[in-house]
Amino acid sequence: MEAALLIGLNAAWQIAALALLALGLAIVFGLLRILNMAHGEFVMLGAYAHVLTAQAGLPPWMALPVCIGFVGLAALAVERLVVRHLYDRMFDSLLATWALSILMREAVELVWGRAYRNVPLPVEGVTQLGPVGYPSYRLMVIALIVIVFFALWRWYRRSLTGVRLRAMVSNPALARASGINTARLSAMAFVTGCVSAGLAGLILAPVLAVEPNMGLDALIRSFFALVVGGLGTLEGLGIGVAVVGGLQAGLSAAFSQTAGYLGVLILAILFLWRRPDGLYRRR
């Protein structure tokens, strides 16, 4: 019982993170069809905003408006210079994107080295859950990300601003001619996923270790996930990293860390191969 439950746990630990990573990029391709490979480097300023925070001087609390900060400038210069340019261009925007990451990489290794930062938890000690004590941070992370995807569901099928995002993502030219300014959703959406990846890294740099290469897992898994569950909706979204959290929880709980990554590779490579669209297709 005590270890079927912290099985349990520790698979609801890794749907949430990588739900919290790879909601952005699914807000950037899902709405854009702009395959970011920057999304692994937003992650990464998001998670140095701890880092920029305390060089400052400044509370840990202040890292969360520093991080929206920093992060949101920082996505709309990308949004403004880059990305507008190559919408409807995906494998142009693939290029430059990926491009554009190695120059974040470089610039953020520049300015704070290589070395590994540790960020303190904000929240510590465990919670105790009937036989098994869990930390209680990772059960704070848990209960946030139900609570933001439901309220983010809610928001994106009764909001007007939903309906003109819908509207632009089946038909953009029907949408412009509605009177629609696309130019400004399509920059609100693409900052809005780049800070959303910012906060995700901000939130879970007390459990990973913070330097210039973190993006890359980042990325990575949220692929996977977007992959597996079906791209541009959050219904595939949520699919997605349930299948892909859960596998990995169950096979690294079963054998080891690299099991369960290998596990996920190769169920992400079967999908490209025989189901491309996914298990959830856009309605």
Given for the second form:
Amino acid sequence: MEAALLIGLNAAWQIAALALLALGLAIVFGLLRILNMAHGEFVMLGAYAHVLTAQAGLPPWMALPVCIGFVGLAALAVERLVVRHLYDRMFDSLLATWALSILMREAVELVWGRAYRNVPLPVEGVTQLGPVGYPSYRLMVIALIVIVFFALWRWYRRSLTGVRLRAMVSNPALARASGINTARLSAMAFVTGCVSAGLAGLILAPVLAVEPNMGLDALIRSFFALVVGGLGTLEGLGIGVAVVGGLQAGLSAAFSQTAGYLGVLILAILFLWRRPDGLYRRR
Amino acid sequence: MTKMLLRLEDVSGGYGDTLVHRGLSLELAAGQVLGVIGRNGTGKTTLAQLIGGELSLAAGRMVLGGRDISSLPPWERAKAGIAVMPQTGMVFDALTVAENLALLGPVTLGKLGERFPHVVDRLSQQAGSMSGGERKILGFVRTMLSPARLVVLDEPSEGVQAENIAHMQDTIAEARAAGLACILLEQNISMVEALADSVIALDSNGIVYKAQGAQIDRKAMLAAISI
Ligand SMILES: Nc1ncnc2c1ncn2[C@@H]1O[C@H](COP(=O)(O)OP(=O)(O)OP(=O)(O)O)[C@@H](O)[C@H]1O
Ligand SMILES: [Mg+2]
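Target state, the form predicted in complex with the partner chain; input state, the form predicted on its own:
Zooming out: every chain and molecule, the one shown earlier first.
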């Protein structure tokens, strides 16, 4: 009973962390059809917001606005200078963002060096859930993700901006002819996706190894979740992170961490090979 | 003389280096319908896209209500009062009928709802799952509901049954009486004949036929678009 609860909590944590990581990649791909190869580097920038905040002598909670400002400005610059010219050019945008990812890693290494950074947990301690004690911070992150996903899904379905975004994805030319400024909306979507990646880095920094190359792992795991669930929808993302996160947690519990990674890798390859549209098909 | 709402002055444009139109000029007053006819591939859709701003001008000038709109992006032209119904992709397939209309802001269907009752009956249907004719009708309804001074309709009658074409004609005629300007790009000569205050026929060499009011002649129009 206790063991089952613990496994369940661990799975929920894995899934939540993965959902958080993958959200930004899903937003940018789903709305703009751009596979942002620098996604992981925006996660990394978000994590370094802790370092930046500490260096500026600001209190730790200031890392949140610092992260949004820092990552948001970087994303805005990237959109203006690079991505804006590459909408509708999937391969070019993939190459360009890949080059960008290298640049961002190098820049961060130049400024902050290669060393691993320790980011303390903002909330210490354990919450007792019946017989099992579980880290409070993880429980908070799980709750946050559930709320954010639900709110985002509702907003996308119901709000006027949500309708406009879906209109732009469905028929960009008609969206423009209907008075929708698709250039601004696309820029907004890109920046939102990158800031979401940055916030994932900020929130997960205490449990990740913060260093300039940390983005690669974030990108690959997010990408696997999207491949399994189906690229580009919130529903698909939900299913993908549940399957990939659940599998990884299950295999890790039953065998080892390596078995978990291996299982996810094999699953992703199978999907790319046999079912490139993922589990959730867009109607 | 009436004040012109839209004026195209020596407009050239097309796809990249291939110009479809060279030095095209035309003008249109408020409350007037301009029929544009032409065989397949003579540049009707290209003209619609040039006016809507989806294609940019290679040369020339476009003026709407005294304002130079030549270099405005499509969404600015929409705000300036131009509504385009494209020949294909005239609805948002992934959105419901209700959402397709909601993008226009708060609108009441009114007479359009009586004329095209299936639009009201299918508010929650996904537009992409409608038939070709139904999608044309929804696209037409959207365009006519938008707060525009000028509507550009690219073959609205294509694949639509006679009864509904008649309803479209009534809708356009009423809107014209209320001061709307309309560019009707069509192969359907009867529809053009019924509505147009002036007509131009396009050919690969540009405008090959031009007529106004009582001079508009069915035989001449048919001749202009036959091979
Ligand atoms: N995307 C494009 N790229 C290059 N050339 C194009 C493109 N679209 C159309 N053309 C060319 O431009 C010319 C005019 O095409 P357009 O679609 O404007 O004709 P149309 O009069 O609307 O024809 P239809 O009656 O079939 O709708 C044609 O020769 C066509 O081949
Ligand atoms: Mg055409």
